[in-house]
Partner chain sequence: MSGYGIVSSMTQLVLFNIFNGLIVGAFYALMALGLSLILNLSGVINFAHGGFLAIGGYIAYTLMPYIGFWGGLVVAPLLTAVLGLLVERVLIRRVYGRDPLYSLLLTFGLAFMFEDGTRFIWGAQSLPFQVPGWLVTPLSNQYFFLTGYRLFMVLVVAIAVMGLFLILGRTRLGIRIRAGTLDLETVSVLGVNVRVLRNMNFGLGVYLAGLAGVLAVGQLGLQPTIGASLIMPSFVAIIVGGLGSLPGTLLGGLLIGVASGITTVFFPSATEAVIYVMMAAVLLVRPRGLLGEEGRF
Amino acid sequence: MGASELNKQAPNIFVWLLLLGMPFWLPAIGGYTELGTRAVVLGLAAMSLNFLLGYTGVLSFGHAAYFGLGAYGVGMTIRYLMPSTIVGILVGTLVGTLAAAIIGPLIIRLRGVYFAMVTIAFGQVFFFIAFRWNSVTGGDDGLSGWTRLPLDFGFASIDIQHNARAFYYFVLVVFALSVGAMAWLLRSPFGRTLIAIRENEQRARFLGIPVDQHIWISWVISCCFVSVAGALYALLNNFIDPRALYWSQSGDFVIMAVLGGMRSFWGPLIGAAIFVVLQDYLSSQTENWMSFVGLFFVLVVLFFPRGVLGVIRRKVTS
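Kindly present the structure of this chain alone in the form predicted alone.
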């Protein structure tokens, strides 16, 4: 690897070193392992949204629906069908992805605020189903009475049920597989086509690109990975309630992506980490913690439109 290639890969290496060592350095600065796990899970959700928003140029306020479907999928699988963490994640991901694939053709012709509003509407449908179907989902009380289970490989078992550090590294493996797949897709001709659609949809149509089909595929991929994040989020808490499906959760994902920096690969992860840390600290100090997060978000949008990662890049290159 040459010097130029090493410099190009330095940010990626730095991020992975931070993630790999997080259970060790985070407690040293006053954090705890579960906080790091939450940051990674929500970072995956924000990066999934950014796949659609930052690289395709389509804003969705309904991603919480598929985040919640992934969460309910894993919880209901473990409680009602099969006590298996891996099977639960697969089922949760499949449920969220299928729902997105079915809804996609109904909304892909819309653009701008119309697309965003329709995604909210569909998301609220799933929210009210979870809220009202008390006998299955637990309604407003949430789905409880289940827990994540150890990973049993026959010849060995990993206790992610009681060992917070082991669960963190399990989440990190799933995160690595997911972001690796996203990075590969974005570097492929398909990913370059998405960027072309984002930059100039009309010109992309003139070039013969099936724009609506590409947006549908991008939508399904984005919702697939956010479903994975939802499943991990439910496993982290051993609990899920309808708030995970509410439109405000989608707003949090958008805030994370914008805070860290849209149109950048690692920006949403940085935004999620900032959001999670601010939420954890401020919520212990005041009930109005969201007001302070909102103020911070407004300041970032006004003065640093490229997000925190954009500021860091500008400082490094200047």
Contents of the next structure:
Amino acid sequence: MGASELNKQAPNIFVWLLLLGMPFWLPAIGGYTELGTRAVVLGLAAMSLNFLLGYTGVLSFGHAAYFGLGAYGVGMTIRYLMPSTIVGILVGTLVGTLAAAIIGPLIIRLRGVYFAMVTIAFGQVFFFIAFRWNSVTGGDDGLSGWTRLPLDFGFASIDIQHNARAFYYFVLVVFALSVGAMAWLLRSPFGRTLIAIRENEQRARFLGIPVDQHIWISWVISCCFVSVAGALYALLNNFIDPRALYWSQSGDFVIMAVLGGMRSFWGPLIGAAIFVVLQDYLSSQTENWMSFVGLFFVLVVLFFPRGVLGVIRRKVTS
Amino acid sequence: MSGYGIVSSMTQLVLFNIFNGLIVGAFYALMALGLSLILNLSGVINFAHGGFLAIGGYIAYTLMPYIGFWGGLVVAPLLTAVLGLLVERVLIRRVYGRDPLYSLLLTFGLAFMFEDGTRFIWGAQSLPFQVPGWLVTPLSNQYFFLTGYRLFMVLVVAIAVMGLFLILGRTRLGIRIRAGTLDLETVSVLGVNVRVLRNMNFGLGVYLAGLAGVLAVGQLGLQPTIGASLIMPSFVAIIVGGLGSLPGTLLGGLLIGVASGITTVFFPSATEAVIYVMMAAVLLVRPRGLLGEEGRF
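In place of the form predicted alone, the structure of the form predicted together with the partner chain is requested.
Now the complete complex, all chains and molecules, led by this one.
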């Protein structure tokens, strides 16, 4: 590894060291482990969204639906089918991915605000299913009566149920696998093609790239990882309710991506961390935290549209 | 004899729900028309539209002791429109011409602030909204569902829609709005102040939201979340009817209202979900919507 290569890898190494040490340094500065887990889970959701938003240039406002499907998938699997955390995550991811794959063909030809409008409206179908199907989903009260279960490998078992730190590292492993897969995809010719579509769709089309097909695949990949995040989110809370599928949740994911910087790989993770800490702080300080979150949206749009990493990168290059 | 009774009560139930659906659809249409106006001219999806609707209702409620229901019906939408003009001038104007992402996020944040703001000022609990007594009484014993207020709502929506189409068709402002929708740059070059035009257009759209708000709370009561629950169906109305077409939006609103009304009879738990299924069907067969223009979006 040469010096320049090391220089290039420095941000990645820094992020991973920070994440690996989280349960140790976060409590020292006044946080708690669950807060860190939350940031990583929502960070994965925002990074998955950014695969589509930042790297393919497609404006999705409906990712909460697939996040919620992953969450209900894991909860319902553990409650009704099979008491296994891993199987639950797999089922949740599969459900979310399948739903996205089916809806995909209906929306891939739409662009811009139209795409945003249709994705957010479609999300509501799943919200109302979760809300109305009381006997199975628990309706408005949410799905309770289940918990995440220890990981059992036969020869050894890890208690992620009661040990918050063990659960954090479990989440981090899933996060690493997902993020690694996305990074690998983005570096592949397929990922480069997505960026080409983002930069100039017409030119990509003229070059013979099947644009709609690429957007469909990118949409499914993005929704797949957001449902992984949703599954982890349900496991974190040992509970899931329809609010995780509501349209305002989709907006939260978008603001995380924008706040951190849509044009950078780690940006959405930083955005999610800021958002989670802010929400945690505000909801403990005031009942009207929603106003402040709204104000925060407005301020980010007006004064900080490039996000944290966007601003830093600009400073570095100039 | 008993068989006849079942059929007739079934017919009545279906009729009731179709009529109910038309009223609900008229609502959605009124709100969606405002959204459409703003979207067509400025390319902004106004997520805060539901917030404006709620504020319209709450203003009418607050003014009721002083100017009564009728005064509120006239004044509250106007005050909401003034708020809309201000919001456009201070905030929305800054995101025109930028990536649509930013207008979405901006109005998203505004929607949060409006919902929480109404909760802060008027409280989270549901408030009763008194409409004049003679409007609430049923008009017929046989068709129990035909209360005066329901008919009155349809009448107001009809007048508002006719008024809107008259403004767009006959007045200078309306003609400029329509021209700007087609080609804003040319309109600007021809000497129309586009900033003012967009501002007035936004105010007009928000006026419709405020009017829908006063009507809605007469039927549903006042809650801070009323806006958030009504905005998604308006999106569906626009998509089903076709982006860029105001008659399409009107049609879309009425259609989804009737569809959810009929579904209430046969499969009540799918009442809300059915409109999204309808949207999926339209997108599958005709991605630009029923009356949408080809290649506009």
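None of the values given here were measured: they were computed from a predicted structure. For clarity, a rigid core is taken as the largest C-alpha set superposing within 1.5 Å between two forms. Numbering follows the first chain given and starts at 1.
- With a cut-off of 2 Å and the rigid core superposed, G21 has a Cα displacement that falls short of the cut-off between these two forms.
- At F303, the distance the Cα travels between these two forms is 3.2 Å after the core is superposed.
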